[in-house]
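Taking the form predicted on its own, here's one chain by itself in structure tokens.
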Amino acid sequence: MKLNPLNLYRMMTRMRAFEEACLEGVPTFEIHGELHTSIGQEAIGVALAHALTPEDAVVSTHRNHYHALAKGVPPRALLAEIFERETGLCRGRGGHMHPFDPDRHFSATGIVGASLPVALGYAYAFKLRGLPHVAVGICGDGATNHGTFHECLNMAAVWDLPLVCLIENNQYAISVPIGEVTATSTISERAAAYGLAGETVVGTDVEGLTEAFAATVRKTRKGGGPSVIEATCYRFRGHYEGDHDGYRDRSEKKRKRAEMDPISRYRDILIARGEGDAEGLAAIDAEARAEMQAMLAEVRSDPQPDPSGALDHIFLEEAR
């Protein structure tokens, strides 16, 4: 597939600027609960955006903002939902952990390991209806030690469903290093136990990851069966905003940020290849921040949900 390098860079900077705008709502208590950001994992969102169609389904995790943007969820409505406003995707009732956009076949769950069963359901429906769509179930490295991971891969293999399992391996399940709880050297190699294709790719290499993920999706879409793709990355911030993050050495975080920032890495590559210059790329960065700050200012003026409607939109009332 032919990639536009500047578009890849622009998408990553917009995603990061979006997350940075979200961060502003935590100390002001405009956002409640544990806000989980994906700063440092932007290349994964870009890969999703390039491989999927509007009809494909994505089921995400508690760390879901990039995935929603990649699936085409309007950023204004997403930001309003995260800031718990009436203008949000779910009218402020889902918040940052449970955005839901049925028109774009996007949803998320805050329950670890619960995304794959929902994605499996999408994949089963697509097969029953003879539709050429794929379902992507996203999970972290910690979720791959849940029974749901193995049960869903087995069922997808037995029924030959169009399911792609995307693992964001950021090396920590909250505070637990992956090496302490996972016996295999990679997670993707577990796919072979179910007769599935599995691949581990560098999740901070935006070009390599985008091409690899697109190839995986194409294979599954054409009837090649379920697939597992593991993207290695690193979580730059704590598990959630407010996490003291004492389980990682400062030297480790500093080194990993220098080595594994997909944006700064790609910036250096573009400059070295003569496909961008420092001034032009800085302008793209500034444009993304200005866009998201303007959006944030608008969202902050939106109304909050009326407390009297706290039980609205929870139960389905059948027409009599």
The other form holds:
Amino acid sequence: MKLNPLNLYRMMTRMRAFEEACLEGVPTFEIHGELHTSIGQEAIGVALAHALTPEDAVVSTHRNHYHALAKGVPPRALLAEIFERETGLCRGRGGHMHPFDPDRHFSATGIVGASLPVALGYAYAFKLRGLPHVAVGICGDGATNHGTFHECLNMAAVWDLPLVCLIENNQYAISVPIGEVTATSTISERAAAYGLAGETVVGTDVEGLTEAFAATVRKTRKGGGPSVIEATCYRFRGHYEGDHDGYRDRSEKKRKRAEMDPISRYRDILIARGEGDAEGLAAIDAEARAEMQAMLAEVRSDPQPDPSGALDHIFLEEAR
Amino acid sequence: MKLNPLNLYRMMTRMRAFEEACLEGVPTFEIHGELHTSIGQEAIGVALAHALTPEDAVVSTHRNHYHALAKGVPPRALLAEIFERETGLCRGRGGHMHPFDPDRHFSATGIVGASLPVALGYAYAFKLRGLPHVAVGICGDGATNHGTFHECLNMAAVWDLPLVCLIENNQYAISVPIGEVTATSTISERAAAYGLAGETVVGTDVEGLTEAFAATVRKTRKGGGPSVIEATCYRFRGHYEGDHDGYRDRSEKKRKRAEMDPISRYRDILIARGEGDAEGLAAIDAEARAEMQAMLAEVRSDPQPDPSGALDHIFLEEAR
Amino acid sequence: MADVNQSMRRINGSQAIAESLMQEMERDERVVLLGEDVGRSGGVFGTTRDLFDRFGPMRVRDTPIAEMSFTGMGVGMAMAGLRPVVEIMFVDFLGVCLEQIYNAMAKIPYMSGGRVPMPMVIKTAGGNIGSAAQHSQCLWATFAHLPGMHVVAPATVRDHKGLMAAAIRSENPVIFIEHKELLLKKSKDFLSGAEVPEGAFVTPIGKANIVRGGSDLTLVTLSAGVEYSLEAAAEVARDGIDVEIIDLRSIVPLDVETVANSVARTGRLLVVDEDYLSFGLSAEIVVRVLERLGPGALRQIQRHAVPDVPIPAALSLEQAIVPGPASIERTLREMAAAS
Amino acid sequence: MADVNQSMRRINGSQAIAESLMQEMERDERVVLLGEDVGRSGGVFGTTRDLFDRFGPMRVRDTPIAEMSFTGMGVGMAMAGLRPVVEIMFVDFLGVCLEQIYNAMAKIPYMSGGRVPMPMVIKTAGGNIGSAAQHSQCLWATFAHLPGMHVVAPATVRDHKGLMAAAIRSENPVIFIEHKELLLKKSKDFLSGAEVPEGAFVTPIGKANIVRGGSDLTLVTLSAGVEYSLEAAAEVARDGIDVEIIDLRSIVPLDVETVANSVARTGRLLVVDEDYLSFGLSAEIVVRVLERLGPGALRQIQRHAVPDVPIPAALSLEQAIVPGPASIERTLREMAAAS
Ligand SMILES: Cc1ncc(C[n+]2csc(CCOP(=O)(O)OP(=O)(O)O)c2C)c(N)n1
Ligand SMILES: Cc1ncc(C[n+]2csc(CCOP(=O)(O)OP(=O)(O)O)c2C)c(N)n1
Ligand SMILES: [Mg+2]
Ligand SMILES: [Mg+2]
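Hand over the structure of the form predicted together with its partner chain; the form predicted on its own is what we had up.
Let's see the whole complex now, leading with the same chain.
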């Protein structure tokens, strides 16, 4: 696979700018509920975008916007959904934790541990129909202690399904550090309990991760069975917007943000390699921000859903 | 540990005779619902009886009578409960799948996967209070593919609780052979996913199993952390009384019953070793049967619960 | 759907289900069945008999005991364009997989703004036949309280077949609750609807069935309650008490119209419900009728359901709390005497 | 329990819970708290603030995200003689652990023939504050339909403290449903019961609270519905509509007597319920009142609840379906106009 470095960089900055646009909706009460952003984890989004085809399925979590963008969900409709507008991907019914895009085989859930089972269903359907697609089920580190991790990996392994379990290990489940609730030092080593080989990769190294993830997906796509890949990273903001985040040391946060920012890391690498310069990269940043701000302005003038439609879509019309 | 061979033998025959007494209640409609017996698995009961103290806890499954006997639950009250009598352990409210004996820290559940969580609670309580007891959670092979297996072993390991997970691998979950639904060749190897060492032992060798289980319990009792021990065995009868059992080959059943009967195996060993003779052992058999038949006769004249008490015991009296 | 000219036979409830599954799977290759022991063994009640041999393991899948995940797998299958039928062996186990049932299956059509259909069936067995607290129960009201699912419980053999076909063909998620008693009952012992067409047909979901006309009292029930009530009605008919019996067939949608029309004539309503009494079906029916006919429309209201107690093991206790022919008859006589 | 001579302060709902937990844990060393983020962080709503520092990790346990197993762990703890308080962060997650809640916790006292007490509390947060389909909901009727659990939902700050103490001291399993709105609301903004005694006290479970006397109409509600209804009642009072408001406090046990006594005077009943409409609280109250007072006792019946739809994300939609001060006021005016 030939990676285009500036493209990788641009994708990450667009994802971050997207999330930053979302942040603006919280203090204004345009977005309700617990908004979870992926700031600091963007390299994972890039890896998804590179390895997957439109037909592959992704089932994501409460922290899902960047996965959606990676899967090709239209940013405008996604942002409008997050801002609870009638023009949103789901007409404002779903909201930021529950975007569904059947055309791109993308969905998410706000319930921890609930993504892998659904991904398993996609994987089963692909195998039943003999299609060369994979289904990616995403879990946080916290989600891997949920029973569905065990149940789904076992089924995927025993039936040899094209399931890729992608673990985003950002080291915390809300306030709880992984070491306090997980009995192994990596999560990927648990793959052995299903006869699988798991792999842990540095999730803030966008090139390394993109290559590793692509190789993993390729193996599964070619009939090599399910895979488990863990990407280490760090959550830059509170668990949700409004989280007091008092459970993490300030000094820890400062240090980790400096060490584990996939964007600034990559910026330094590109400059060192001479593949970009500070100005050019800053221009990319600015462009991404401008794009997302323009989109935000548009979305802000979109209508809220009409209250008279509150009872629409509970049941679908029966095809007779 | 010094084992008394004739005692081991007697315990097994008593357990079997107990189950045989239960069988009599099915065609007569004295016992309702799905009665699960342990015939063929008695060595496991003996191992429990040897390793545990009265204060240890056992949380069992739908296939629980022999575990209850092993834990010291009074056979008379247990049989009466199975026969749905007012004199039963639970006044006829619980029935054969749900015997509770708080005095002996024994309980069971009819829901697969539901035993380990409860055992975990006992283990936590023992650790909190600094008591030298262990909690044994029993699972069938089928139950180990349930999410609670993963969740509970992880918690037990990370908090270092005195939990013993005892797996009865009788090779089937109702009609489904373990190999079709489990991705590893042993179950105990999954212990590694929690940083634990698991062990698989021959569950029809009463002496070997009793020693291995005792060693396991000792380790956990002494603060060595949770353990996982798998005992291989074979279910002699249908999953429940009335099961058509057409999913297992007749020839398989015949062969396995010949090879894997812990009682006849041990009988042969005792005779070969000169520690017992055919007649003496037959007398033990007869005695066990006579004991259980006498008990059955008694139970059969016990009253059914009075219908007027059907609404008693939903809520307990509040202590004020 | 027309079933005139079709040859009719008497079969039993579990055969009717198996036949319907077979015909729907033949008809539509997107239909996939999964659950514990649905394959090689043909189901613990025989409702999936022969399907494994006919369609093979990819379409008739024996699963591990992992209900949460294989229910969620059904959701993913439906999103991928299949039409899964997921068996949860006993309805009592809903507690291990409710999350995927009500947060995913039931809500995704709405959460997606109507973009994602969810043609999925949860097939399960309920009812009280002496199996104690963890293997009895009906729980239809538990599902019905949570929006987004149709909740169906057939009574006649014929409906076992026709409603299952309707559930599979529906674009919406359906909870299909079989009653163990009806699955095990012999065809010849059914009081109603044991004649079943051979070919595939659909019984629409949402239309109640007046299984017995009557003028004195309206008895509303479903599932095995229908057979129990027919028995009781035959007894009291000898004493001139003429009971109309309505089989709801589904509790979501609830056919209030049929019930209200009957009650408008009789003025007396008895709901017979094998599920728990409180916060359930019985009160909902009473209030929906009152909302339609006015607060003073009923001369008599009676609820006969399980009085908020876990199901006891002993049959002597179970019979004291679960509605059956004798207790229904008693209730009918009391109501007749009181008016 | 007497709280005369105790010094009173205004505190908010989450402080009241934390204070009650603290005092009960001091009072009885068998009380153990477990759940996600209850420890170091003090709970996502602050209801377990400072407890970790005070009692340490063995008594205030941050768990992994494994609700089924740690709920079952609570059951085992109770059987081993402890008094566990298990937090399920949001009530919406009940689907991942209902099995242990209703098959074990709720049924074991009965299944054991009364031999095994189950002094366990499930503490959880519900209510609709703009968090969409999977993080809104109340679901009290879901628990209440399943026998064996007390189901409590406090409204006043004072009751947050007193009912939590009662739940912890109860020998029976209790589902304790906090409302996010009330946990986040400032003490000064409460219309009722924000004065709370400093010391420990118990508010008995099962006795409703008449929070406003009135003669025209009986409004029955609970949880945040009480505050919303007080607002609405104050509005309509200006036009001479005099509403009696009853805060149920618990739906199991249900204090029908207090409701029926009120309705016997007013003849009109409005149930305001933030849970789903059908197969829930509202119909049950109506029918229990009718069972007590006779089928013709009510002149008006009205139910105002969430109309069987998943909770939408957009606030414009949520407000259209969830009862709030404005919609309650509208309903009251309609009822007054109709009679
Ligand atoms: C079943 C369930 N339990 C609890 C929650 C509340 N919750 C939401 S996110 C979260 C932490 C998830 O941690 P992790 O899986 O590591 O993902 P991260 O937030 O770190 O991306 C929790 C506990 C939930 N949504 N679902
Ligand atoms: C959650 C749940 N799912 C399904 C069942 C039905 N069931 C009862 S026993 C059993 C098989 C259990 O197999 P295993 O754990 O190997 O125990 P064994 O019966 O072989 O002793 C099943 C599927 C149940 N009781 N609970
Ligand atoms: Mg995390
Ligand atoms: Mg087995």
